[in-house]
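So this first bit is one chain, no partners, the form predicted alone, shown in structure tokens.
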Amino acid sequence: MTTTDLPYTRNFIANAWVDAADGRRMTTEDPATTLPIAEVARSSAADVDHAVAAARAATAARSWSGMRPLARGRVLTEMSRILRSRKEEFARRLTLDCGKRLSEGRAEIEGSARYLEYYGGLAAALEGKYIPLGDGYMDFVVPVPHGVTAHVIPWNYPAGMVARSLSPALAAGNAAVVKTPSLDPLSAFIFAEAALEAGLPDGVLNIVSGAGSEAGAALVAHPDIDHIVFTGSTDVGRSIMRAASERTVPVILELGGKSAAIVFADADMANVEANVVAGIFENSGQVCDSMTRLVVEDSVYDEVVERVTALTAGLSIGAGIDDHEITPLISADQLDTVEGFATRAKAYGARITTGGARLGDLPGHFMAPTIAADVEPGMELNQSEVFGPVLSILRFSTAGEAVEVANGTQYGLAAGVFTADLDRALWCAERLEAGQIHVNEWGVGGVETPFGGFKASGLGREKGLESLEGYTQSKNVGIRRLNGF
């Protein structure tokens, strides 16, 4: 197959799809076979010039923010409505596009519908607030959207992600530009055909994909942005602060992680072998705040080494499209990283109990679910992310000790205590340095509870009330009154 065949996505800009400015595209692949499945435009500067100078117009014409609050909620309810009626064509789309599992496929695009059914109901609840100071006098506090709001997705998420930055930013009123990730592009335009289909208005919602060097830092740094959200890495994270300092422009960043759960030895096993199957497997475990780090009571140690090592054998591996649990990773650099990771952790030190290397096998980017043992705190395996299926194992005798390790990097995204004592994990949960704690299962939450990190792991919150608060300012009114009434 040549390029010439595939198939083409545009640019979407002002409700219109459009090539690059200067005509120039790149190709996506299926991870679980690395060969090319479409193409996108591959956008510049002039393309984020064309996308932002469309969302600001819509923002001048007060378009959307000028509507009234019930009326965009409904829009919202819509595009959620458009994309359950076609969960199953946009899941297989997200599946060959970035390789996870079919299922895990649905379940994004599903919560991407829930996302923007939740903030389309919030949309008529925001509400300001009257301060009384005394005759003569009135003042009021109104909720104000930023204006343009800048949204760079990451690829291990590529619709849930969008779904759930441009729901809230949308509902307070905002215009929007998302780019893309590079790695798999086709998945964001879904909230393009849908938008057509709900009648958002021209401007309200762009979506340029590009290479992050180019399209990305030109977003990031363009004058005329507003605000701007991030999802992955705390290195790419930081430099976007910097450029975001230089004009003062609010940003909400959710960077990487690296997430304990400790084991007590009264948790339930089997409960514990369950919860490393979703904490750390979910997505080959390319998720910010996956499970990666097993902090387990000595007494116990062994016994969870063991299961968690045997539940490995059962895991089916191959193409997401076929709804194996272990799919590829999303590319062949990241899988040399995930490998390296591995091969290191063995020189330092750690037990390698079973995997540790790639699937030589397999024609696409498979990395073999790994478990590693006997892992030290100061070992780079503890200590920065990974972002692939492999699990620390790491030992403690006392509580405190456990909370020590698992709050000694320079992340706090995601804890998790498994325990039957209630008094003892809330001991934990309030001595650990996280955004999330989880406490018997791993990813308790939903649309509704705020999502975010500690430390390096990140500024501001997603999700719930407190994110569509993020997505707005606070403009304070006061008057005097003159008339002598």
Contents of the next structure:
Amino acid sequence: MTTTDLPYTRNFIANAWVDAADGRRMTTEDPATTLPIAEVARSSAADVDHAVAAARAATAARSWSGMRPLARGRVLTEMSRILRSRKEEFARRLTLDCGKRLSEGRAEIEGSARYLEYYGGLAAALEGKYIPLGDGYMDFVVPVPHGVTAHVIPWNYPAGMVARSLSPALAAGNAAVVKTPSLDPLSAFIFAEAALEAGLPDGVLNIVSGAGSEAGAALVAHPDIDHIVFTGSTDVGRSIMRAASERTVPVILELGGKSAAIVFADADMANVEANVVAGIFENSGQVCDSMTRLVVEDSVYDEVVERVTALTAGLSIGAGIDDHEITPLISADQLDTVEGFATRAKAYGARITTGGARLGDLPGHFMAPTIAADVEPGMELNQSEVFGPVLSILRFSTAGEAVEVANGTQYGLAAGVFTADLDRALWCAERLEAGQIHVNEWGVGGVETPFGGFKASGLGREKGLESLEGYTQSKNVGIRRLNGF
Ligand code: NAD
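Which structure goes with the form predicted in complex with ligand NAD, now that we have seen the form predicted alone?
Up next: the whole complex, starting with the chain shown before.
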């Protein structure tokens, strides 16, 4: 039954498109216009049950885990090819649904294709080992999949975050249930389209859309899942860890951040500027490992504030589909949250040198890109994740002080150092408490390099070879040889 004229995407379960059991739907909007653009199923516990049962059936049939890994890898590689061949179409869908600029949407689809390509290539390289126990015995260890993996996805990279965890999970032989982000659910389904065309067996990938408190909560509490990967906020991540502990289900948690870059006086300032644009203003700051804070050496502090303010004030602002540099935030709530941080920052004594408020003249959820100078370590803006286009600037006089400020939050996702002196960069890298340290370029790394958080930023690692370990467990098979042979 159609409730509106909007395009409608059903859940994807056992390689079929199905309505929610109770027929409910929910609407997704374009953040640049606030107009509705599509409907998806609004899933309840019954739909989650259906999806988990399909994944369990695939696991029991060994249709995927029992397949020769080389052949499994080939299916993932084919899914990667399909994503690339439809990159423009998928990027436009992503941009309309989540608001980010089109060039970032294209990069996200390309990145998603890369995850499938990389882990598709690694599927057959996942090997066990032989352990000598002396005459009369043999012993080997095999990495085996967990079984059914649950993937809970945030809205800021609605395709990329699916690809990041789904690719290693499938390469290792698991069957997956994905819960799409509720605010921009459309992009997760590109993996269903690719899976159908590439010939992924029934039930190996299942995707349900719905609210976190409903479909998400039902999925993480489901008695028949064997592993959870959650990417989202630290508070929800903690609640998921509690739910998982009830059944001793392993979790990977990829959570929030408050990442800082230290800028020494000898840094190449044009390079610092370029990294500010990419580091904090990508996806309008709605990035877990954004460069949210610049910790700047005294002697260049005023110059950096001035330069960064000028470049920020000159950024183009508008709809992502027109490829503007600053695009809308995902929702009205997110805009209220981000603007609230900027307003309070002024009251707490920070100096807003540009921005500081919403752009009410535009129809969507637009926040002016904002620079807050003279932020002090104890201020809210130095401690809390804003998740918007707001850069805090702090001052330091010694390297030790800079590291202390950078480390002085509950988070530990990323950190950076800008300097011409590699020894100094390494001195800082040794002391910074974060899962990834970037020297002279924010975000150095890729699908090949492990990614994850220290402290409240998470548990476990995605990306790279290390990620595969998270999606397998070791099985040791010990044999006593009888009959004298
Ligand atoms: P969120 O925690 O609100 O939601 C994440 C997902 O969890 C969504 O699918 C949501 O529907 C679901 N959810 C919400 N409540 C739930 C519950 N009780 N049980 C089960 N599922 C539930 O996060 P968000 O607002 O979508 O994303 C922004 C956050 O994600 C930021 O904190 C950001 O730093 C973080 N993030 C981290 C990484 C990383 O790799 N570390 C990557 C992207 C985003």
